[in-house]
Structure formats: structure tokens, C-alpha cells
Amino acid sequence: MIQESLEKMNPYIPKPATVIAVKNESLETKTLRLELYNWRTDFVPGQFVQLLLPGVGEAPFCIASSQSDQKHIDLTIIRRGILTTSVHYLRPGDAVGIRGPFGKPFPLEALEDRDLLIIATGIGIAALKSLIIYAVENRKRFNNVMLLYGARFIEDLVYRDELKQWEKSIDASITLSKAPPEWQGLRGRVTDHLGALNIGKGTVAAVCGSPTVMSSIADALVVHGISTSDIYVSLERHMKCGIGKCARCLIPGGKHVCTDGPVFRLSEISAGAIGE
């Protein structure tokens, strides 16, 4: 009881979690499932937590499933750094610890009964990939539900399992920057293939990727007639303490990602916010 009434009131005391299973998503990437110990993660799409690895450190991933299962936590991790290669030979069974869920997620009611687009490029995908499975969950919720999920290799795809689930439900379209001569899919960038979606008045987008394409999404989003109050970017920092007390995530305009973020309102920062 006193260790539980510590981590209640101590933000910093990491929570034990157990991982379950590992699944190579790409050569460089991997994602991990992980089984909470006696406790639940009340998290909403959007957040993120931060794990602790015993003896290497900790960094902040968005959570990559199911709101509906507060038990577990999948967590896909693209092998940057020492931290990150570390966690890719972790193996079923192997514990870590847990801060969070921390963050300003995505405004559901505000989403909902609209027509929903949703645009990721690279493992941009990972943090928002709990949104998408909210909307395919809870699909009578919303209107016509986009996905436009873009790469540069065949190679980089991640969730191409539940891709294919997901089409059931929405429409998702994948496009290659650099595609094969085999490849049937949509070719160059998810930029090149707004013209061809159903964005009506009235859509709300979400989108995820790194800084420079983000940017460029948001910018055509709004040509293409979305206000900028409409259009939520996730943004990546690197993020330490998750509380808003480092300042290690600080960007233009005084905010905070781990606090006022990582889903803000284009109307609410900088384009130099998202571009840095």
C-alpha cells in the first residue's frame, strides 16, 4: 500500500510491466507488447509514456494500441540510439518499468460525427496508430474515416497485418516515394494524392510524421480548404521528464510537448514549431 500511494504521488517512480511478445514490423523496427503489473494505463489515443530500460535509461513512446485494453501497452520503436537498440533485444519476459500515460491526447468528441483524415508518413504511423483503431472500433462514430500512410521503401512499412484489417473499415491508401517497379500501389507522396480524397467542408485531420513533412502535410491541408483549427499534428521531442519540468521538449511560443502536447491545433503553434 505505501509503494502504491508513492507512485501515485510521485510521477517519477516508474510502474513494473512485462513484456509479452515482440513483433518485427521492419528490419529496423519493432513492436512490443507489454503486460502491466497490477495496474492500468487510462490512457487516450495520443499519449505517450515514457519506458524505463534498468541500467540504460528511458524515452518516451507513444502508446500504439487500444484504448479498449487498459491492461497492455504496445509500444513500436524505431532502432535509433542506444536506448532504442537496447529495447530490440528485449525478449518475452524481460521486464521494464513504465512513467505515464502522459500528454494531451486527441480531442475525441471534437473528432467525431465528422469526416476524419488521417495522414502518417514514415513511423509517424506508431503515434497514431491508437486514434485509427479507435475509429475502426468505434466506427459508427464518425463520417467518412481517410488513411493516407506514406513511405519511401516497401521495406519501411509497419502494421502491414493490420493495414489489411483496417481497409475493412476505412479507407486507407499507402503510397511509396521510392517504389519498386513491382510495387501496385499509390507512388510518390502523400502529398501528391490529396486531390484525389473526399475532403469535404467540415474534415478534421490528424497527422504524424517527421517535422519537414509534417510541415508540408499541414500546408496543404489548409490549400485543400481544412482550417487550421481542424488540422492536430503529433508532435516528436525529446522529452525527459514528461511533466513538464526539464523543459527539455520546450518549443516556439512557450509550450511544452510532454504537457501542452504532443497533439496540438495547427492554430495553437509556429509553422517553425512543427518544422525545427
The other form holds:
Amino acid sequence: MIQESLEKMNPYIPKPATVIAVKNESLETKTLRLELYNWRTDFVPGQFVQLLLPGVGEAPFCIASSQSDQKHIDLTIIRRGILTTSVHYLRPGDAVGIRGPFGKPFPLEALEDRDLLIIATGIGIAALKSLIIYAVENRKRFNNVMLLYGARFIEDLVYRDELKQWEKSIDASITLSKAPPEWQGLRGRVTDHLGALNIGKGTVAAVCGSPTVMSSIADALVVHGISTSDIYVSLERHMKCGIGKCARCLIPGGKHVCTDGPVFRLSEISAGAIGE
Amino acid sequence: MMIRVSKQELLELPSLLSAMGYSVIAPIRTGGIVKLAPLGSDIQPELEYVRVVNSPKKFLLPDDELLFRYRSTATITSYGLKIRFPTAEGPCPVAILPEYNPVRERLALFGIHQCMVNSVRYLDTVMLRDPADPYYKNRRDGMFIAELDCDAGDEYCMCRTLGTYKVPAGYADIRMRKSGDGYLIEEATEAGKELLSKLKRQDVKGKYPISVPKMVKDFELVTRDDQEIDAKEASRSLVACTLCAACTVTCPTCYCMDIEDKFSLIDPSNVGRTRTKMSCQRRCYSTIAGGTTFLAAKEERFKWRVKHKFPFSINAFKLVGCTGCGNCIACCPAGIDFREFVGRRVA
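Would you generate the structure of this protein in the form predicted together with the partner chain, following the form predicted on its own above?
Following is the full complex, with the preceding chain placed first.
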């Protein structure tokens, strides 16, 4: 009881969760399945949580699991820094802390009954996975669902099992910019394959990737006739508090990624907010 | 109610405030500078000053603040520090049990100028908007502000341009100003009325005078737009910038923060989640995983600071983030003056 009221009062206090499964996605990437201890989230695709590793610190990650299961959350984490390296040593049964979910999600109702184009590059697919699952689970609510997933090397591809599942109901294609000779799929960058897709004025796009790639994708989508108010980008900043107090996630224009985002309409943010 | 007191009587106010249960913070002259510090019984507050090198921010958002403590399983082995994540026995883990005991301390800021009162207003806007920061709110609730009017700024001040010489309603509990060889004090809130009633003085007829402080250099604001600031050339004036971050440290409204887990090597399992100040002048401010840095150049970081004060704050909080106190110019070892960047000198 005391614990509960403390959390309600203080948004900085993490809530307990247990790692119940760890899945190797690629050489550098793992997916943690967390069971929330006596609480449930009410997340909507696009939101993020702060993951606390006891003794190491805290970092923000987008939830990469189905909205229909609010007792568990999946986090796909690539090894990049001190905390994410420590994440790779977690085993089932380990205790972690979770704060959140935070941020504004994808406006799901605005996306429905339209052609949905999901473009992810690299680990950016983790931020869009909950949206992809939502589209797969509620396939009838969308017209045409296209997924374009780009990676550099074949070893970098994540969600291989899920992709096979998704392919059954949505139009998924993978492109590798440094593909091995035996690669059967698309080659090159995601922007090279936009012309082959059936996109037009009615299409709504969700994009996530590294900042530089994301701004070039956004430019290419505008060239292909999608209006900037129909392009949603999921931005990345090193958010520390998650509630708009630490100003670490401020983007040009004065918006906070943690409270006003991380999902933004391209028309809402000023030029240069995405990229370096 | 407005009363007239002598300087000696005015200096009794801090002890009256501490008798009311406040811990009094006042400007104190030490070693050639004036700074806000807790007032001891044998120290006199400084009344004839222009600037303080620190600001109410130091007390409302401390530089190093413990948010809560928890136990991890870190141990020191003969190989060094080893962190083993707590492993659960059964489905529910021991988990993280945060210990957090809010300490209620009523602060009283005595003799701060209008610019500093305005900085409290800005910090309130940022920290108390939904969801409110519990640590800030805990200190801010029940705080007493005794404002002392500033009549003339020094060469770094800019409050006249920004209008921050006006005290926003509800932010000062009493207002004080020098008048002849005494001081005029006006109550502005109930708490102020309670304090003044202890002085047992007769009301003075008339209105509390409002004056605009004299500025040594007068500026008018010409640039306050995102794109305009970005388009301006600043690299030449920034050559001397050493990225020491004195501008953000002394700024009364710079509130960017870092949250880290800290523990001592003597007891590594006792982890403290601490909130420390962060400066946008540092490279790590804008670095994300993988090494992408959004503000890589010195010029970008300088412009970021100015943009955070003007367009970003206006867009996000409908309030200008600069109070015109001039601390960032006065404390800059390279003499960088942002007023020349956003404003134009008026003769």
C-alpha cells in the first residue's frame, strides 16, 4: 500500500518487473520479455518505458510487444553503451525496474481505414514493432499494410521469426544495403525501393531509424506525394526523466520528445528536429 | 499595508522569519562576491548589491539531489566490483524497494531582486506543470519570498528590455525598497502580512512606488525566432568560448538535468538515484546511444542555450526563459555577450 501511494505521488519511483525470457535476435540484439509484478501497463503502440537496471542506471526503450497483453512487455535492445551491454547479461529471473509508459503514442484511429506504410531501418524496427503487431492483429481495420525494413548486413536482421508470421497478412519486404551474394531479397537502401511500392496521397507512413536515415526517408516520402501531416516519425533522444522536467529530450521548436512525442507528425516538428 | 522602517529594523526580518520556522537564505558578501547562502545568526544579509552569482535555483533544484535509495546486489570481490542482478526465487522477485523520505523544510528567500523572483516563476512553470515534480513541489510549497527592489543594474543587466523588473503577482510575499535613509515594505500575501504584523509599525499612506531600474547598456530585442537565431553568424564571437559552462551554471533558469545511479565503493550495494545538473554546453548533453550527437559544434550549443531561453520556452511554456539578470555575461571568462546576438544596442 505504502509502495503504491509512493509511486502515485512520485513518478521517479520504478515499478518492479522480472525478466522471464531472453531471446537472441542478432549478434548484438536481444529481446527481453518482462513480466510486470502485480501491475499492468496501459500502453498504446509508440510509447516507451524507462528500464532500470539495479546498480547500473536507467534508459528509455520503446515497447516492442502486443498491446493486447498488458501484463508483459518486450524490449528489444541493441548493445551500444554501458547499460545496454549490462542488459545483455540479464538472465530469466532477474529483477529490473520499469517506469512508464510515457509519451504520446501513434494515433491509431487516424491510421485506420487507410494504406499504412511502415518503414524501419536497423534497430528502429523495435519502436515500430508494437504498431506492426497491432496492424497484423487488426488487419481488417487497415486497407493495405506495407512494411519496408532495411538493414545493413544480413546479421543485423532482427525479428526473423515474427517477419515470417507477418508476411502472411501484410506486405513485408526487407532490403539490405550490404547484402551477401546469396541474398535473394531487395538490395540497397529503403529509399531506393519506395517507387516500387503502391504509395500515394491516401497513404500514411510511420518511420523509425537512425536520425540521418530518418530525415532522408522523410524527404523521399514527401517527394513520393505523402503530405507531411501523414508522416509519423518516432524520434530518439536520451530521455532521463520521462515527464518533461530534465529537458534532455528538447528538440528544435521547443517540444519535448518524452511528453510531446516520441511519435511526431512531420508537420508538427521543425526542419532539423530529426537529423543531426 | 505598507510600512516604513529603518535599515536596522529591516535587518531584524530574517530572525523573525527563522522564528516563524523558515530557514532563511539571503545574499551574503564573501570574498568580493555576493551569493545566496543560508543565513547564520552572526551574518548580516547584504542589501546594497547588484548581482548574486548563484540564484534561487541552487536551493529549489540542488546541484546534486538524492531521489531515492535502493539495494542492488553489487559486491566487491578480489577481482573488483561485481554487480549480480537480483535473481528471484519463484515468480515474484525481491525487486527494487525504493526508500524515499521527503524532508519538509520551509525556505525563505530574503532580499532577492526582481529578476530572481521571475526565475522562480519560470522554474515553477516548468516543474509544477502536470505531472508536477514531487521534489521541487515539496520545497516550493510554503516558501517565503522577500523581494528587494533593484534600482540600477550593472553593465550586464537586461531586465528593462525583458520586463522582468516587474514582480509577477503572487510570487513575492513582501516587497521592500530603499526610500531615503529607510526602507518601504509592502505586504503582498497573507504570509507577508503575518510577518509585518510582528514589526508593529504604523501604516504609511500612499502607493508602493514602481520604478524601472536604470541600465548601463540598453538593448532592444530583435531576434527571438528559431530560424532567425539559427541563421545568425556567431562563430567569430565564440572563438574564445572554452565550453566551461559557467553561463548555464550561473543562469537562474537553466534547469537541464541528468539522472544517474551512484554508489560508493565502500558499500556498493547501496545505490542512490541522484539528479545532477547538466549543461547543454557539454557534448554528452545531446549524445544518444551509438554516438550520434545532435549538438556537436560550439556554435550550435551556444545557439541552443539562447533558443531554449527564447523560442523554445515561449512555445512550450508561454514564458521567456531569460530573466535578464546578466549572470551568464558577467561570469563568462571569454566575455561572450548573448545580448548582442539577440538584441540591438539602443543609445
